[in-house]
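Presented below, as structure tokens, is a lone chain in the form predicted alone.
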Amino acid sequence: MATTTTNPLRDARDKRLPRIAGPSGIVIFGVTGDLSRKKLMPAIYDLANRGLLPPGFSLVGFARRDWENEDFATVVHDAVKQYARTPFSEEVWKHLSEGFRFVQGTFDDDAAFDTLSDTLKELDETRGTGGNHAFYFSIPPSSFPIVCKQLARAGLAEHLPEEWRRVVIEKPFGHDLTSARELNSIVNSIFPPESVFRIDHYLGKETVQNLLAIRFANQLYEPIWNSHYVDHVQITMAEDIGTGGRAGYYDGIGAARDVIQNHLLQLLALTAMEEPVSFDPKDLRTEKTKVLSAVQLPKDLLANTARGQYAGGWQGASMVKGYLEEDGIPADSITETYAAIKVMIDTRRWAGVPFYLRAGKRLGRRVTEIAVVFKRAPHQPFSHTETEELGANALVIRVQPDEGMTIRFGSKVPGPTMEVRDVTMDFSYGQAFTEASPEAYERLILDVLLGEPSLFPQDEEVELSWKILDPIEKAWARKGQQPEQYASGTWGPASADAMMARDGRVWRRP
């Protein structure tokens, strides 16, 4: 009887082997707005060019615009041209442009749809998609209902044996746990759990998943990430821009549920769960899970988190103006720009351990990062004298800009006294590696196309989250004050800092 044998150097460089789509297309509604031009485009460019898209790929866009296929290619090429990561290749492109097609039509008109149920079927046949179709809804989520019953009713939704239909959701997934209850109804009735994919693009940067790496495949970190060593970790996402374009979509939805609510409570499920049984996707939900399951508020919610607007002041040597004069913003909004709030997360592993979440308009810098700080040495036999410029080891992770991580610790000053002072050292992508790190959407476009969920939020985790900030949302809303005003360019309101004084701690300051 024969006997197989594996190589393991080829079995290794397989792994290794970049990850192509098979036959497949996109569907973008809301192909008009900035998302699709600035992010989806370029990166549907991006990875034709990094040869990672199928040779018959797929792009039809649906609008109420009265395009044609070329006017259509020339929105594309001109985004690509402007935002595309790679450089442009004109064979790249004209093979890329031949699958591209324009459907004109609004969300409650069935001959639209139709119509692009009769173009998928010319694609299937002309570009050798295969039946295999993702729909990215890049729509406001009052327009889900409509746009999954159109395509339910023009048999868009269907699930054949060798065929695929995926759908593709954009933030925000509600404004509450209600709200995301019906949407979650609304869109499983329609499409499979397993078919739907919420986009959440922090979770598609490289240093995200990297703080995976850094966890799991090295023995350095993981004896000391718990309760015994870590004092606090802060997780934040500062902007310098104040609302841009976005203020009919801003006001009313405010910081905490734009950015807390989604983005840094999955980063605080990544860093505080426990190591997966692997790294398969139901495996790294279920460990996820877990922990924001497991998050605990404090029961006096004022004290313990912080409001602010941002008022008019200097952004670096720009005089701005304050949040109530942008346009569109009526003057007696009381949204908030910056939010931060405490949770403790009740698990053996991180009892008593404080996590402290911020995020805001208008402040000192751009940054994303999430900081383990450490707990004091237990004894020091140093004089304070010795170490009065001494601080809390930090491990910090930068996930934008600038992606990479520095650890913070003390060092003797050089000369003939015993002086400690913190020193960093720093590891950053961009020194370490030849290769740019792509772009979020570029990874998780090609997941969607790959039928790989592990970096989408399910259900569950955006029940859960919402679990979290309603309680907080609701303790807000009884107090019914305006935010407390904070001056552009500085880093937040003072009633943030009350509460890390309370507390015996301070923000880092990026």
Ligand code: BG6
The other form holds:
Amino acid sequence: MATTTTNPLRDARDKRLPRIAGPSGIVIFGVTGDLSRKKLMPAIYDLANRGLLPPGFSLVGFARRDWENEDFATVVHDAVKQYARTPFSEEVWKHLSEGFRFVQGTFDDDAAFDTLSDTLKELDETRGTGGNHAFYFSIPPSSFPIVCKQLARAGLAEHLPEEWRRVVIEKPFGHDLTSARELNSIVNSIFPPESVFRIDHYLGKETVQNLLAIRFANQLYEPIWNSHYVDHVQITMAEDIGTGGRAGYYDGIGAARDVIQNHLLQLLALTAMEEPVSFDPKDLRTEKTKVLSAVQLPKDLLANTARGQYAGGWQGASMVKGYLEEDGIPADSITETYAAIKVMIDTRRWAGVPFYLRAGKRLGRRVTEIAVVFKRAPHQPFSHTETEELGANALVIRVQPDEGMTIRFGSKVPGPTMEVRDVTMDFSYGQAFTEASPEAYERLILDVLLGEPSLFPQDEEVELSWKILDPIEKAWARKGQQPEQYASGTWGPASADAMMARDGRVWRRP
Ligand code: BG6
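Output the structure of the form predicted together with this ligand; the preceding block shows the form predicted alone.
Now the full complex is given, and it begins with the chain already shown.
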């Protein structure tokens, strides 16, 4: 008889109820920045619109601008109108905006942090935020230490036992292992580890969480998810945009530090990890950490990585500038806008299976996917010509856009001969579900307010990821060369193709 085992302790029926945050508020540092306007403010509005924020929720902006509360509210209003996912409702807006406050100041200004402290007290009294406040650092890492110290000095890191204080930290978390460790120790000297939420917004994406469902809720895939069947894995994060006006942030950082160290290595960890004992944060992190610790770099780093920088070219129907001609980029910048790396995972499951990771700006189109490419069947009772058009089987998790999954396999072409050709079978979120996916930031901000840390990498994962990237960055720095140019709208530098060709493989053209 078929049996299924369910663990009553893990019966998640209650988890299907909407999770509504308790009394709380958020303070955003760096509130005049792009991230705040395009992602954070709209996400807060969308959460309010979905009824997931508490009635007295408060949003405090902290910045240098000479703004009154009303000016701040106007900025949030414009951002919400332009970028929110859900329709605008006057009623929701009116209610939400009553909790907006603006504190003017710089990070070295003690008086401004004292005003912030008074403001939070006022909100606790008038809005019932209950002493529960999240401090969102949407600021460069170089400012983390001073803001942490100021929060401690103004007594904002302390709280009564029934209250909470949490810090939310945006990437980049350091620029190498040493700086990440320094930042970790500064932040942890003021906020205990369970109060620190490091954002990797890819973990907030529905399709990324679906990786866990695909792998661990089904019997279909797990038996073939290993080196007996998998030839290699390709993880791609391709963007069609350039630096998008973020020259100051991007130059000197580059593609590998910007997205491979965090987003792509997290995708690798979720793809390769063993089944966690439960989805509790601790158990999930244990498995991800094991994978990241098992990552091995090839001996010849230069032959097994590629670095590129976009030149001008045609992006769709528009002619776009090269990286070196972008505003704010030095004409001799050697920052890479494309990076590809090959890593191995030293475990029984993945022995001998390369994982190829690539990320780039101004590529052919915007697509993020994880492609698990399978070995060929060991014996094929067909003639060579019959299978000429048969590629390798593949399972592709389409992270974005067009979220879903594709399975590629061979099928007989209708007709009198036995000709086998690749076909695909698709699952698409848009067609399978009526619910629209929330934005990653909605999910993550709500999790911060709920104190739910599963989707936030902890310091060990961040440090392990730097340990993987540091030797590659050092090898590139030793070579010290201008990255290879690739025309905008193409799929990256020729050296990335050559790197794959040496292994007898090719990059997918998503
Ligand atoms: C950010 C990077 O983390 O992710 C950006 O700093 C990149 O350079 C962005 O453009 C892409 O995010 P998404 O969600 O649009 O894939």
